[in-house]
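Below, in structure tokens: the form predicted on its own, a single chain.
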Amino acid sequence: MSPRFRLGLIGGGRMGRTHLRALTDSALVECVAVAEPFESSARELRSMGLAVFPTVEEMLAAGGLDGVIIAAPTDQHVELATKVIEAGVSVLCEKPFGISAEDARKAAALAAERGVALQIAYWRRFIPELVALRREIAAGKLGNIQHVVCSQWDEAPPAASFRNHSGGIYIDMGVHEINQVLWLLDQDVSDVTAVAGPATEDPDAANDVDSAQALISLSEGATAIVSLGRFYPGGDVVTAEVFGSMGHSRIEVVSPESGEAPQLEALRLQAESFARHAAGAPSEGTTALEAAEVLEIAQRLTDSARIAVLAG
């Protein structure tokens, strides 16, 4: 038996390859198989020593998996997770876990019924600086939290083929910041106001927008700004800033200077934590029920900004 936790990967595209790079140096977790229907991608994956299957069903039937990472398009998340759960295999699914909170909750109930782990891959929870900040907030070191600013600006927009299945900017990008705010502060959302920026510059994704901002009111009096955009020359940038009555903290989670290194490290830590959770340890990541709550808030922001949720 392999000493490492054996993962299958569904989806060998951009995010799937990112997971593969993140797991390269893990002593606890390894990816041993990929479900990838496109032969050009499949050939590249085979050259990396991976067993590649054209369908999820064939990968699961081959056996030998302790868990599965789902890195397929957003609108396929819940359907694929359901297949894996029904096969009795634990699931680490990319965020946002579909575009419907109701569907996310149904999958959570199925996982509980079948006794398998289901975790959603909000990797910010595994950034060491954010973990330390959350502990400082909980310990009262920053006093009463007044305001949080979370921003995510990508270097450039994704392809229209991705955008048209993503649910729109708040569900595609904003869920990361929403999840992060709820996790950092341990407060509930009481109200939201949102606005969208100019319409997209991509004529093939005319129902989407390239920037959006939100103001979120929280249950214990704090407020949060979420800033999203798709034009940051030089590379992606992610920041988190907290203002308290006794202190202030600003963290640059990802920047053009850091590149993808912080994300890769967080993805490795996340996969290793998931492996421990699948073996019976408490979850350190985002649950499917938490992801459903985040989706509901993202939908409220989408409605407030009067922008369409893309459906294909």
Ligand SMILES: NC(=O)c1ccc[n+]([C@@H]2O[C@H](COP(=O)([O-])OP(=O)(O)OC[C@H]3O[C@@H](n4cnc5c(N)ncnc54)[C@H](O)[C@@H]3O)[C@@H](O)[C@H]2O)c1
The other form holds:
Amino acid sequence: MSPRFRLGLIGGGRMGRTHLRALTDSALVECVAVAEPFESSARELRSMGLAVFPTVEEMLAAGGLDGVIIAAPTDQHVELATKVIEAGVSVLCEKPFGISAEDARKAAALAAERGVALQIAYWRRFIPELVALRREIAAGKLGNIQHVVCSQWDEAPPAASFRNHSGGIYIDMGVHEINQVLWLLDQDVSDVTAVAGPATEDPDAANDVDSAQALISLSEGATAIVSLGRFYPGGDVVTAEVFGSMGHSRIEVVSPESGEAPQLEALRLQAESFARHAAGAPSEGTTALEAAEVLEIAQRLTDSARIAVLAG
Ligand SMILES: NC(=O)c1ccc[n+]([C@@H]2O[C@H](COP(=O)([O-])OP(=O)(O)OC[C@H]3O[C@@H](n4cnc5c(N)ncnc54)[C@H](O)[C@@H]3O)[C@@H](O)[C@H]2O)c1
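How about the form predicted in complex with the ligand, since we already have the form predicted on its own?
After this comes the whole thing, all chains and molecules, with the earlier chain placed first.
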């Protein structure tokens, strides 16, 4: 058996550990090291047999990595990705790719100049049912697409300490739906209207909101509704529904019944695809330039809803 692709993880918090659970069964990819500055978290990760370093610099200096997953707070994504790219190591970075589209584009240019793979971890592109739906739409099986509804309602809000570094609800959550709509329909955005829900119930979460909606007009005439919320007691729910002149499709990507299983499978497929991309295969995931465009649209929604992006 050929050796597995060796990944380093930056940030062993909530999402970093989800990646670790997802990779336990991969025959192609393994996580061997973690950069995690928070000592009690580092201790737990060490007890799982991982080499844990307090900084990214120390993890990179130890060497032996084929690629890195970044799952640190959003407002550090681009700076951390830049460090890893400069060390010549391929990067799979969690969404969103930072908070500023301009910074995301600079990192994309650096990766291209250095010849280093840089992929953004929008895992919906690795949900088999969504991949099949995209093929059906491209083949015209649903006829002319009239409308898409994408929704993501989380079981409960994350901690205020997370939200205050997240860019706010459209940049933190909405980017998944925006990326999904653009990818499924292969159309550009022409116009947006967004309305945020009432201010958050968490007084420490600055000026974030707990729910937000958006209506997006697309370049070939279809429309999309994006529905986001932070309260769905019982478990997270993610759905995508497409209405065409010759057919329709509704996919429950995640539900309280499915739990995290569909996401874990998609994260494994994503990491394995990233490993192939780092070795020279074309990217099947989201590029940094696509992620920059998604950030720009999320910012337009934020402006349209008149909610301020939270300070990092
Ligand atoms: N793709 C998804 O569905 C999804 C879901 C949840 C979170 N995320 C993304 O993952 C990222 C992390 O979110 P989270 O919920 O895990 O946050 P978290 O706060 O639980 O974890 C972040 C971890 O990064 C560590 N960290 C902070 N600075 C660091 C640094 N400089 N180097 C190394 N580690 C550092 C923290 O100590 C913490 O353990 C966010 O960008 C978020 O948007 C993506």
